[in-house]
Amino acid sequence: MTKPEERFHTKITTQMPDMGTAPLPIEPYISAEFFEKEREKIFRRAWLEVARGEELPNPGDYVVREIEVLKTAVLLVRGDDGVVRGFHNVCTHRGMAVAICDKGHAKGFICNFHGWTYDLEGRLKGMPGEEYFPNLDRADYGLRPLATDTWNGFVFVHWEPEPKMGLREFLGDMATQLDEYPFARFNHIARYSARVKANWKTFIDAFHEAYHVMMVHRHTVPDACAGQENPYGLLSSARIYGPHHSGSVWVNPAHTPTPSETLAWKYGMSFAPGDMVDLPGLNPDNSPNWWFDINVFFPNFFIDVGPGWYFTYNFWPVSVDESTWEMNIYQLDAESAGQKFAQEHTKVLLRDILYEDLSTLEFAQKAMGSGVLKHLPLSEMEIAVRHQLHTVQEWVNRP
């Protein structure tokens, strides 16, 4: 009689593509030629999350997003009809930016170079000396649009004005899993950002597996997601939705809370392991000993959801070995001083955890670039890392 398998395994609850088991190649992380293919075949062909709708609450509100991998700045503006539209922040006359602040409110946009003016829908409305442009039709010189759409308050853009696939179809069952999550009930409480000398995939790979927690986060959350039953921090369950994926982080039922965690959970909800809050969209596989879900929207956007909080990551490539990153944290409204304290606990704990995460990235990138490493051996514990590169390679190899 064979002895039952005692090792902890991640439960896969969707169909899994054949991704092989071989070590990952180094080239996609260090090759400038591969990076240019990613720019053309991934970032100019995928829907990209760029803002929350609450950032533009009123007609005329706008924000500008510099997207270096697209070599453009995107101007998002809410029109008088309430629709958020995206344009390249470029005057169609000589290329000057039409919005020179990162955000603001406007009735229209005036180019500070020669004074061409545009309305909130991007139409060219005026041009000084128009009589000296005898063959120019204003209708041909509106602001250049990007396809723009919104899901659950998240604003996405697409490089192509008329992409072959709409946003909802692109997000697929990854969005379905979170359709009912009450994002609108949450308030923005903090933003962190960094610019790091690491490939964007190296950056992402540090954030969607929990194998590293017992070592990298041994000072902040040492026993949070590893324990006697699951000593190496495997995910409880994982789901693959086309190019996207989702994993549920196991929590150690024997976790010993620190005094500050205990106090935070006494009055509110914290990122630290604590009580369960019943919200739709959480823990989709009803995994026992659940902490939170890591939801990865290909190619570069995360929504991690937990009991009473969620946060997002945007990983933006700058070059083959440099990336920028932004984190936004949201929590349910604080209705008391105690709940406010719990929110502060979340902000500070996540700040410390993120410092630890960021400490590994440039070492890893430097090692891959040195030629010392020839490949990256992966385990079952790093299934999300394998799926991310599998998808990247699939997209890059498309016609």
Given for the second form:
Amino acid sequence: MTKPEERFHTKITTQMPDMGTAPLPIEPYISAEFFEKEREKIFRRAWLEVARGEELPNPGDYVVREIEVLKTAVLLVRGDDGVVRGFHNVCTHRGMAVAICDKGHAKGFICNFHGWTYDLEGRLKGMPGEEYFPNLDRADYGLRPLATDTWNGFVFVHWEPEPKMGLREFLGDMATQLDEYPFARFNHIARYSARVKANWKTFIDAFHEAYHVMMVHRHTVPDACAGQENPYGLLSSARIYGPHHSGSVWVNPAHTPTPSETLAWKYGMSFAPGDMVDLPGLNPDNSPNWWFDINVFFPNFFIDVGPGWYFTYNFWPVSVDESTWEMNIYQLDAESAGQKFAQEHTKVLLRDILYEDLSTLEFAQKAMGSGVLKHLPLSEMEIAVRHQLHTVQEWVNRP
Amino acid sequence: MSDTSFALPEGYRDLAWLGDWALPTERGRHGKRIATPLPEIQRVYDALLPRIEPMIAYLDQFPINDLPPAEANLMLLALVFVEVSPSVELLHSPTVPDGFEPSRFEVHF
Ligand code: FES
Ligand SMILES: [Fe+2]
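What would the structure be for the form predicted in complex with its partner chain, given that what you showed me was the form predicted on its own?
What follows is the entire complex, opening with the chain shown before.
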């Protein structure tokens, strides 16, 4: 079929890596052996987003994150010096967890097995019966650290205590695009999660193209980013930053708002297409018909930014065909009843949209696992899917 | 089935029958929506739609983070309207048609 005469094309504004045009292989989505390589070569070698700094505002505040793909739980704790540090939540005596709640406030940690104690910086401070450990130097038995660093309030950890590349260098121009976005001014308004029988890439791939919107979102926002002018929901622009990428979603100016959308936009900002709220870091290519940006941080973290709201996704592999997903939504502080109403509209509409997004994953995973499909044919509209797998293969094939 | 224990400001007491919906969290309101048949959801929507603008104008006289009890209940009814609106305006169903299984989708608060 020849392409229709288009008034519209995705503008790709950065250097494109050579990624070929062939259909994608199935094996990386279903092979347990490939998954083990991803664990070693990707998840143990990349900076991984695990928290917002606001979750632990004061010295002594801590949170624990179970990271199944790393086969560990990470204890993040803010020290008396204000620095957030990450440790394996593992007592160095015989492996009991040192923090047993998901979050809390502590002066230090006492292991519930034999009572070893650690301070907020992970140093081993006390051991009952120390005289019975004749050859043990306490300095060797602090909590085992992960490298931990913060960018714009997002806390990342790295499996290697001393990674070859620092966080800012790893994030590169993806971070530069969002350096000025005022994340700290936003309130956390919602958290959703699910556990799905699908490979982590199958999962992610359902979220960084807009080709699916007209169909998958036919009940919620079918006319929001596709319409006469742009029938298949092509992105207005896209950027590739090393392993990361960013796409701007086109908005259909002919979108018909519902009564509740109209009310929400009367009082504040909604996820439903509406007015522009000018914030630095949005709409990097100044598209006249701009809805929001999908910003994908390799390997498994999204920050989608819009006018007055942003939301994040963390996709965590569990096994080759199982993953967990968490979504957090943030919106500019509500100072009035009307703004509170608009905040509610953002999250309720997004939540119902997400029910749709999650609906295809297990079917697609099953089909790949069955051997019925031999490869996946991809359109130019699904460039982010191609880039994600291209990067995965590059990392997995590294020495 | 009007519920007199559900306090509302004067001018809004006719909405007291919506007391069962005025749950304090999105998790609760969403759970209520997906367990309610569409005609009942439609009745809630129809009762609230024409009241939202005056409600918000009235509530805006109070500090949003320190609403008195009756006003706090009224604010919850505005949020109930938001919760039921997709069912009526878009989905024509309590749940998302062809969507992911609600019991597996966790709404945390
Ligand atoms: S395992 Fe922690 S003190 Fe023994
Ligand atoms: Fe989607």
